[in-house]
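In the block that follows, a single chain appears as structure tokens, in the form predicted alone.
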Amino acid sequence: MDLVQLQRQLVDYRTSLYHEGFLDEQFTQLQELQDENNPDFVVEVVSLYFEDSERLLNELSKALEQQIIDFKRIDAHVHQFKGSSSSIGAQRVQRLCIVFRNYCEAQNVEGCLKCLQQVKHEYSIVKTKLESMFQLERQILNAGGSVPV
């Protein structure tokens, strides 16, 4: 595939992530902070998000397996996950976290378990999609091109 095709593919792919609701304008703002002095800024921030998300999802799973469930602790983890998802523009994950927090407030174990599975699923999808987008960007750069904005 030639460079122009790769660039067009990246633009189309990125556009689809917005249209399908995976990303919002916060991701655009994150991209605007990247410059020649820090060319890997977005990848670095999103990688930290991935690391933190894995930790939070594990903590949530453990907390919901306990005999006595500490809904305040779970809510604190979901609140943190919602904030970090919002900060990178992971719109679908962020919206599910809002629902999850409502179940925490109602101390609804079944609702929390259901939301945890939905959050894990949406997180997995957005992670895969972002990793694919970053791979396309690397292909363009390795071919000597520039990543279209």
Given for the second form:
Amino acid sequence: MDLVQLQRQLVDYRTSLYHEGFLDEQFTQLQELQDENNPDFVVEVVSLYFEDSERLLNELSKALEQQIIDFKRIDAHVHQFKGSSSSIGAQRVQRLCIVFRNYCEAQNVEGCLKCLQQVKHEYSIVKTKLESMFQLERQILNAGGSVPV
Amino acid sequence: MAEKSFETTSQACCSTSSESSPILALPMDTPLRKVLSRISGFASSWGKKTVTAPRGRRIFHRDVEQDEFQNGSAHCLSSYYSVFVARLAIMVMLAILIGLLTVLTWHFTRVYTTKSLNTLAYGLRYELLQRPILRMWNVLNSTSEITTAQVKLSEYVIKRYSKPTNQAELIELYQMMKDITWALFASHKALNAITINYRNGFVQAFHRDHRSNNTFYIYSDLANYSISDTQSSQQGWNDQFIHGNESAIWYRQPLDPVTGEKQGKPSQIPPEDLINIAGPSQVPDGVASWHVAVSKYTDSPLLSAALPVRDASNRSIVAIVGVTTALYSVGQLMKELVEVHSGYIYLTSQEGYLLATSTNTPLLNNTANGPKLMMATNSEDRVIRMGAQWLQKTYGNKFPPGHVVHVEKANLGGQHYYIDSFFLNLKRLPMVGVIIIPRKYIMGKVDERALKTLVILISASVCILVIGCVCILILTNGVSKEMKLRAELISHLDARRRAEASSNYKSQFLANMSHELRTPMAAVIGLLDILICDDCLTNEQYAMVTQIRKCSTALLRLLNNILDLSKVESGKLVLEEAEFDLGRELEGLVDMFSVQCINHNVETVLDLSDDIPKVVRGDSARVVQVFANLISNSIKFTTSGHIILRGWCENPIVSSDSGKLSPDQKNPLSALKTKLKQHGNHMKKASKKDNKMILWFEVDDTGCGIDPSKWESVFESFEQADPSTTRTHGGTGLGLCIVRTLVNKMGGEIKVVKKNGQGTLMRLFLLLSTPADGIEQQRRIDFAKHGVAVILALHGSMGRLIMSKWLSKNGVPTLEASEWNELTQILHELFHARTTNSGFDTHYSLAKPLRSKVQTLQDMKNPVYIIVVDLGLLDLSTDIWKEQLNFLDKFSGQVKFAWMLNHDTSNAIKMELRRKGHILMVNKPLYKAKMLHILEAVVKESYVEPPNGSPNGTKGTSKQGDSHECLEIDSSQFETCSSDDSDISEMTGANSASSVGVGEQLKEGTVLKSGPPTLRNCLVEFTRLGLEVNNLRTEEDQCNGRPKLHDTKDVKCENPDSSEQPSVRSNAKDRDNSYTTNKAANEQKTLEGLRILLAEDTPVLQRVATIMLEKMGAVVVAVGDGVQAVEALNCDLDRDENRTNRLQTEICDSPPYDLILMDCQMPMMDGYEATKAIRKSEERTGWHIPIVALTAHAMSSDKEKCLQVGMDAYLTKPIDYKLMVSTILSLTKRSP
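Output the form predicted in complex with the partner chain next; the form predicted alone has already been displayed.
Full assembly next; the chain just shown is listed first.
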């Protein structure tokens, strides 16, 4: 009973993520790619994403603290961030990245800083959401069930 | 003089005015006009600037912008203003010119006159003054001469009577002296007096009073003088003595002025009362002396001279002789001289005392001490006084040397006078002569005339000015109007140019836009095709997608039309010059359209005359486009009837021969011909050289027709004969416009021609050149020789008619049948009648003419009958057709059947026909080339028949099969192009397909030319092999009932039994599978065995992509940046090279990776750089590894950039699974 509830909860949670726009079909594709050969593919990719994103966010904060801001570098970072976000389907982060890049092009420091904060915020939300989702999945797996698709 | 000068002046004025007016009237290009226009232009621009500077641009758009009345009126005002200013400027210039001329003329004439007059006047004055001075000189001279003579005489007399001792002797001496003195005095009338003053005090004198004309002898009393006195007081003789001798008594005795006789008693007078007696005081040094004296009795000054008389020993002075002359005569002379000139002359001594004047005023002052000389400044005469005063005032005492003064304009009492003075330097009596002549006298007339001249000149110039101004007004009125018109014209031209430019921009924009739009449209259509091929579509979805595709093709067609049109309009369309088979192209076209027409119940007929050259030079695609547009247009408006495409060649010789046309069409045609005759003649010259031909075509339909008033306008763009047709038939109205522009471009013309009956007749001619080697004589079997007879059993009456006409022209007798019953009748007549020899069935009653035809056929010796049967004649709806076929089979021994198939004839029927041995099958419509093929096949068969045995055996000879195949393929090949739908947009595709066909056909033709006719079969075989695939596929398409896809990549064949097909087939199959991978991805390893290098820096993406690719069975090597990618490739390359070196036998010609996925933005080295490097390194190996760009930039410029650096494809992030797979497959397919 518990397992079924957990499974339902996971499905609900996932759909809510889709509905609220945190994730898009790209994430579905990721999930489709996961099979017996790569059982933890999604988790692997997402944790890769977390690592990479934290590195990038750190770089960005550092770069924006500099006296002379290298917008090109920031732009490259944001571009990368955007690419990886879109790859896992974190579309809200991705959209913010687009705005960020626009500010970058305009060399607007204030806008960049504001965007950085927003991006960080969104990223943390996505991170917590994804982590809690994985937690659920793990619970299901531990309980001996299978993750519903 | 002045008058003359005025005349010249006025002449000059006239000449200037008469010169200037013709210049003004000259045309625009005279320099003066230019200057005028420039001035006015300047003025107008100035005026514009000041008045309507901001509106200057619109100045001549009045008529265009009539609503802007305000603007217009302002413009009016400004233009008037500018014209006014221009006129004013011209007038002012004219005025200045004329005024200057006048003043100059006046001035010069006046100066000249004055100068000459002045010289003359100076001469006159000099002369006038010279005369009195000469007279004066004469007077002086004569006085001195007389004096000298008197002295000499006196000396002589005194010497004679020297030393008078007594009184008597003395008296005698005095008497003698008196006589000689009288003689002298009488001989000189001008003398006033002669006095002799003796030493002893005795005085003898003669005096003449000029006023009373009396002459007196004056003497002193002798009694008081002693002789001794004279001797003793020789030294003390002085004036005092004389004057002191007051005791002496003076007597005056009047004398007869002529004879000198005494006339009365001497009267006693006071001494020295009357005259001056020259005394010793006047000759103090004993030489002659002069002085001016005055006398109480004369009112003029006297000139007196004195000389001493010496004794014989010349030691002492005995007496003193004095002579006085009145200056009266000088004055008289002067008066006479200047009276005419109303001037004044006076002489003064150096001191200024008046000696003589030309007036009668007294010269002497009567003072208490007797009369005295008067100063000139005190003269009673006003003018003289003033003149003297003026001279004194001007010069004072400092006279110029010689006292020579010439003053031309001295103002004396309000009047101007000339004043000249001369100086006469006489010893002891220097004199100054002054002449005063009123200026009025000499220059008065001149001044007056000058004034008059000036007045006349001014009035004349004013008149000229006024006339000139009027002339200018009149002239500039015209000029300004003209200028206005010109400016308007210029502005119109400008506007037109701008409009043209904008229209040019528009068409360029259209061209660009439609080009740009076409690209995505092509993509849309391609993607739709992919989608249609997809299995997973429901029926509804399929229908929708098909609809979308139709709409897309319609849109693409429209875009193509616009592009064509704008291309032509912008002059970018260049026609090709290539040889092509015109007949073939048109046949293909008709084949294509006939499919469409069959659905419309419209018959398409191609009627080309035999003289049309087989091969012409030109742009085949464009020619076909012309006819395609025309035919499709006709089809659109024709619901029933026929569409005929006629073609014939205009030769100069047969141009009048329009026999192939029905007689009712003859008249309009000839009219058109005469109309185009000049054009044709003009062309003929060129055509002789270039071997050009005028090819005439007609597209004749039985549609709704076009209203004659719209015959011209239908060829305009976006113009349709009936606007309502858009709703019913669709279309944009561009087709005919394109046709006309293309036809014109090809040196032809198109127009709508009047037609009898319903429908439209479009006639056009094209100017196409034929190959230089001359018109190839068409190979033709003389069918008449073979005794061929044809029975045409066809539905379409028009096509049948034309075909039978052509056949009978070529000597092939024909019979026609339009339905099944007719055909059976004919067959009965022909065969049963012959066998039974009598009317077989009475109810099979043929019409008279037909029967006669049948008769003629029956008369033929051993004829070969060919029955061309339209499959439509059979009743296909039920199974009756099989029976009908069986019926016909009965005649198969005697006749040959050729079947006309519809494009949608089912395979079952075909199979059945083939089974029955009917191997001649041709797709509709029937035209000459097909007929020829049929005939040839039959004739050949009939020749081949005897040695081979039974021609209709079930086996069927391969040759026959081939030939029939050939025929069928021939037509089906075109069907391939047209089977889908007959959109014009597909024409390009059709063209390419048909041109392939042409190519093959040409190949065939060339071999045919070289080889004997028997070679044909193997050639047919040769073509068959290549075309079989095509044929098969077409059939499959038809079976499937789905539109055929043009893109070979997307060809989808479900037919499993096509294993013998080339390798393309297997590829296609693979791809078929790939479309279903997303459903069953695990089972399907589409990319099995592919080695893929993935260059991606983002770890997430790298991972995702790797998994994606690996899932499909690809071997993925992932690298983090461009440098690594290049390195990975290079080391593999090197390894390959090494391997190649080691194992010489093993040829490793495949690159290490089948494909590279390259992210564009990477650290160290981005994708573009990496690609460049890879491409560079590839140069030595000759490989080409496909590189697919991965980028998040979704801009097309990025795509271009990617392709530019050498990438092969382009994917956007996030990676779309399907798109990636298809891209990879399409790329790897190429590489072995």
